[in-house]
Amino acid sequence: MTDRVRGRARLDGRLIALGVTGSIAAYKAVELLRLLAAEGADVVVLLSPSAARFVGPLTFEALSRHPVETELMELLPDGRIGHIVIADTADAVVVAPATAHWLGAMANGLAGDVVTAACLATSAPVIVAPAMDGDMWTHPATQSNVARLRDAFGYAIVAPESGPLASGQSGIGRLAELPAIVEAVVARLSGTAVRQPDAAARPPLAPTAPRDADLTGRHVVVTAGGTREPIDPVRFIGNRSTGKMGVAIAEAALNRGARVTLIAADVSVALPEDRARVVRVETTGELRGALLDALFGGAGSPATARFDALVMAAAVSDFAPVRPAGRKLVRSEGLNLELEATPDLLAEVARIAHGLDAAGDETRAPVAPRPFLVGFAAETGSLDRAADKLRAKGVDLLVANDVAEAGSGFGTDTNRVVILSAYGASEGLPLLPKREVADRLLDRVAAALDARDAAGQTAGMQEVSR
């Protein structure tokens, strides 16, 4: 199990300043911030102007989900200063490549890009990775520019290694490995609290891009809200789920051009009623024959799907009353609830739809094509059940997120999340506004079911040429 799926990812919650020179490894800075961002690094990209040459700000921008600063006098949306705001609260700045021309203005405080700007006006750790061709890594100048950033400012520097280098000579020169790279950054900052914690304070994310319409013709099947269960007329027992998350799927999968089926426990979010088949339920028991109804048809032995995906993002009650009393309880009379375990729902979906019984026997048919099944699963403290639970259910995808750290509850607009999925993968995300979290996770299952159909073209082909 991976450290993030621990809950342990050893740059949760940091911003990271990727400052990306004009080498022409600054390719591998694309992959660079993702191996930041999948140790729960927010990444934030500065370009100097050679480096855009190379490698557009789009590609940084859709990655980072941040405008991209390539401009000295640019200015953010709500009028500040971007490479100060990246500054003033990244917790380290990391150029990664860096060319020689860069190493030089730094060593002497040229300002002439935002990358050089930035590390200027910070005082957060600053990581450089050189490349460079050989002969210029091996110059006198060049070295006594390292050796003051090392030894007079204080930069880490990750020295480049040998082998083949763009001008088609071999030498030292060429940019560090990345997970060196990476190995640095988690040093410096080791055992340092995050420097601004304040979202607001931070970079801006950049707005939503919108999503091709990749989903149209699919049935999306979506819950959301949490389920109450009856302890007399009036109480109940429920959870603090307000839906927002369930809802942002939905929405985000009929922008995407699906028809979407949302069943709605307890929300407490306005519903997209106009576009989307909404149906209501309470309880665990009502929630399940909605579940079946719309899935499958009903309860029986279905062979054909009547949806493409779900995703269970409703918090379902762990337990209900045994007997709820059918009037009104009296304080004075005391109360001693017994509680009942209740059906794992999402678990007893995959079965049907892999053709399985209770006891996880093949009895029939698995249902085709096959549904992409994703569930959600909150936790508080430790995600270490997570990769139990998207085994034991079964599902294709499994959402897991801490409720209680901050800005990843209930009730919050943001959510910071880990995709497991049951191929192996597993990937953690920043926290994010809860459409962009729904955004990405349809990412996949849209990735998903065109994959499935393709697959499934294949066979036929073959069939028929048998």
The other form holds:
Amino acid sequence: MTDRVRGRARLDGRLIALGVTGSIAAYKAVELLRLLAAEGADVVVLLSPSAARFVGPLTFEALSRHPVETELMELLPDGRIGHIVIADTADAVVVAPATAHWLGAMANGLAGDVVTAACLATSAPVIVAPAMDGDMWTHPATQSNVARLRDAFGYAIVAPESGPLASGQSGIGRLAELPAIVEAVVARLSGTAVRQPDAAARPPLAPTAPRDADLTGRHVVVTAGGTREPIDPVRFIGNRSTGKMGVAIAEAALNRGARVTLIAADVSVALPEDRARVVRVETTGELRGALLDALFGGAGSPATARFDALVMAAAVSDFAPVRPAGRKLVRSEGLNLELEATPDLLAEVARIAHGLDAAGDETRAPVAPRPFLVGFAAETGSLDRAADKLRAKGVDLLVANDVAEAGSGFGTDTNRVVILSAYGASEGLPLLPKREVADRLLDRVAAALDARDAAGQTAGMQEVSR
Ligand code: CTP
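Could you drop in the structure for the form predicted in complex with cytidine-5'-triphosphate (CTP)? We only have the form predicted on its own so far.
The complete assembly is shown below, putting the previous chain first.
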């Protein structure tokens, strides 16, 4: 397993500003962006006007999910100055390819485009990968500009390589191999802390790319919020869940054409009551009843699934008082609470769906068509238990997050998750708005349901042709 697969990529949590200037090698910056993102980096792109003539901002925006900075004078929608926000929050600025013109402008502090302006304004390390014609590279002007960037400014220079050039000639001037540029970034940042983990302070994300209606005809059941277990008619055992993640999933599924049942425990956000079937519950017992009803038409008749996917985002209370008091308890009498563990609802649903009894033995056929099950795992400090949880609960995907991390977990608008699959894959996503986490999760759910149906049709065809 690579570090990336384990969700511990070398640029995890970093914001990397990629400055692209007007060389024919600008197209290679697209692949560089992908390599940086594959190392876990959140990448934001600055494009000089001449670079934009080689590769349009839309390509970079689609891949980076941030609006691309092209105009010095243009403000972000929230009034902030884009290249200054980038300069103040990026862990590193990578200029690749850097043209001879850009090297000259930068060496002289001429901030005429967003890339030079961001470099002038930042205290982050700058990594420069020049690309140009061979004679331009060896010209004393270029060489002295490069020396100034390296020696006076402390920039890391990833020197161009020898090979065929755009002019048709051969010489030194080709943009360095992309992995060498990535290594230079990793080396510059090793041992340093993430500069700005707060997503709100970083450059904004592009308005979410609208997804296709790829869940049309699907019934998606989502649970959200925290359950409450009464101690007496006034008090309860609860948790910090606000329901933001679950409601974001329900809304994203609705926008992709799904029929949604949202089973909401205690939530502090508005529910899409006009578009989804919303069932309100309070306790784990009520959640269990509502869940089995929505999924299988009740506890006693689980032969067919009435749903295509379940996303269990609710924070289910793990303990409940054994004997909740019927009247308000009085302080002077003191209190010893006896608690019992609640049933694991997700594991129970998975057992029913897979045709297993409580002991894990196959007692009947799995429900068909096979529903797709997603669990969440709120952990603190380490996600090491997540893989065991996925297996123990028998789900297809488990979305794990460290709720103790800044910007992640209860009540925040962002989340940083690792998505583990029953097939052993694990993918760490960068810090993202919860709605984007929801859509990336549903990308996988939609694809899995399509694959399920395609496999089902093939099986059906084999049946007919036998
Ligand atoms: N879950 C559930 N029933 C419970 C507890 C949790 O269905 N009684 C579900 C949650 O909705 C979530 C997943 O199981 O999708 C994991 O929840 P989590 O609280 O992380 O795990 P637990 O099973 O409660 O294990 P632990 O408390 O030991 O971390």
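Numbering follows the first chain given and starts at 1. Rigid core here is just the name for the largest C-alpha set that superposes within 1.5 Å across the two forms. What you see is a predicted model; the values in this text were computed from it and never measured.
- With the core held fixed, A406 shows a CA shift below 2 Å between these two forms.
- The two forms, fitted on the rigid core, differ between these two forms by 2 Å or more at the CA of E177.
- In the core-superposed comparison between these two forms, the C-alpha atom of V445 has shifted by less than 2 angstroms.
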